[in-house]
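Have a look below at one chain only, the form predicted alone, in structure tokens format.
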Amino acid sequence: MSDANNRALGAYRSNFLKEVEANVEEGHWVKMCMQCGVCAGSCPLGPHWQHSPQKIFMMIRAGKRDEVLTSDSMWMCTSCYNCIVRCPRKLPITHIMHGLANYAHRLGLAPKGQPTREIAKLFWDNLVKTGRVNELKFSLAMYFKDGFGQGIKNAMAMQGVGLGLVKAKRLNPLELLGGHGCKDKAGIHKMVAKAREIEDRRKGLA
């Protein structure tokens, strides 16, 4: 490979790393990964990841932008924090994974139909309305996300669990009427709107 090609390849690789450092939570830690593989071996879902955190970091440094941002790997993280606890360099791996997922979502590159992505979106939409999660509405949204017919089947299959939660007073049917929320809902909405404004400004959209 010629010197010119080597320089071009180096610039391409470093550009994506710089993009991650600038736009992803704790992204500046990516270059500190020493590729030991402890994170991959510590993750309970490790065998099911398309790319382990260790490999994701290597791909970022190699400039594989599309492969990283369209991957469903970041959406597999369940925030168990095993990787952070066992990482020899104490990299905030969990935060980076969620940051990459959020960045991919903002860019419209996150994989469509990825289950945990859909759950995260339903959770967020539920939360920002009142500042607190309405468990019953969130559960129903989960049941019916694939249509009315499938929703009825899901609800019937889970009716035993639902009744148990009602008996244990962990689920209140009256939450359908509104449920509990923060006192200053308008303040919550202003805060979220401001955060979105800041994100848009960072992306150059405002």
Contents of the next structure:
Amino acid sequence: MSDANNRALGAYRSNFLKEVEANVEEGHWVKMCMQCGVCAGSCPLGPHWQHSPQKIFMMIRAGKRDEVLTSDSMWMCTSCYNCIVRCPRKLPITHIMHGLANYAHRLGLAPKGQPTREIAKLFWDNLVKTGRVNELKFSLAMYFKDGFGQGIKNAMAMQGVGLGLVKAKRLNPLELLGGHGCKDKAGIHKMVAKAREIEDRRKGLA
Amino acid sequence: MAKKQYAFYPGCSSQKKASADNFLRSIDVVCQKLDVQLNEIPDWNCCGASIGYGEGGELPRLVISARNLALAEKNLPGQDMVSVCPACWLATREAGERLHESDSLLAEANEALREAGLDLKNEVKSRHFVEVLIEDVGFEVMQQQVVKPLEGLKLAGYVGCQTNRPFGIVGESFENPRYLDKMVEMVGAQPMETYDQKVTCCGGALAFSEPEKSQKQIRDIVESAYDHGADMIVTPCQLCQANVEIYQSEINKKQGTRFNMPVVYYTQLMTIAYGGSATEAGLDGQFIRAEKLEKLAGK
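Having seen the form predicted alone, could you now give me the structure of the form predicted in complex with the partner chain?
What follows is the entire complex, opening with the chain shown before.
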């Protein structure tokens, strides 16, 4: 278990709601949920959530820390914002789910190998490197995330799509050699590192 | 007429030879015709898109959007910031609002921005290109430019998620926005007004990580377009366009369907209706050729 997780356990003891309010993006909204279930019924990936947002909110209030933070439910969010616009209490549900997912990830409690968790990390690392997303390198990183053999298999399976995009001039093989990027990469690296340092300090993650 | 000036945030997918390269080409034509000038924000960066939260958390994610706002403020003062990508728009507008609501968050963001030599006053308004067209240009003026009505073309207007939620276009409903159908009418084509997958999610970034679950969404979106007798789908979103167009062949392979439904951008329709060529409209960038539209362009 990570140091940050032990610190959070020590600081908040059995009050998981307080911990969420302090450390999770938009977490102070959780207590406003009135358990109507509209979010659960509005989610395009609803059937695949082990616990719907409605249940997650009640579990937080019931102190089910492990069950919430180790759940892969939040990683099912497609960011469609349907739950947000329909919530009668105006909870920013999408952002709370993102916040919970990020918190669980940073504490090291999120499920290992969860595909959206892995791809989210690859995406962020890709964009921070040059300031802009390199679509080719990101695609290849996704195909090869489970090792070289699986990567070749994935790339072969998708080669029709790849070649079609190259033909349509919507994928440039030369992106592999560098490609698009910001000029002030150094500034961006320092800025992102500083932002992370401030947030980690505030949330006890550092 | 004086040109309307905007600070332009193209976003990663609209760069040369990126996945929405053809979208940008058609936007250029539409802007020329409508006297809209998009001034690219120097050295803009990625917005973090919809899965940036996983590793990026809250402040680092808000800060990368704050950098774009600060660059617009500094280099293109007084101009609204305009995105053509819903994810870019959403991230930037959300960051602007979040930093406006919390002084402590703005102070933290500025502490980080100083590392990149920038400072944010947070005075720039972040808008979507569709808002510029509807609110600043207007349907009437847009229609006046039509020289080649797209007669007989049937279009399923697929708005998707992030152009529509959580912000959307003022005056439109989240459940049944009408502006895309109105744009279809404006260019002389026929909208499928009862198309029931108008605001369905295509799976977004989960098309990569959860292909099976996303492809079920995409199947619904395409199938309903066929059921309504549409010739093609039209969308304002790059990720909707790519997901719904590109994965049809995967769904065909796995599920034995025979989908071959073109998916175009609204600006591609406008370009052809304004008398532009198929190439100017970026129709050479379709994965599934939009043959009926190409034919209209050649007339």
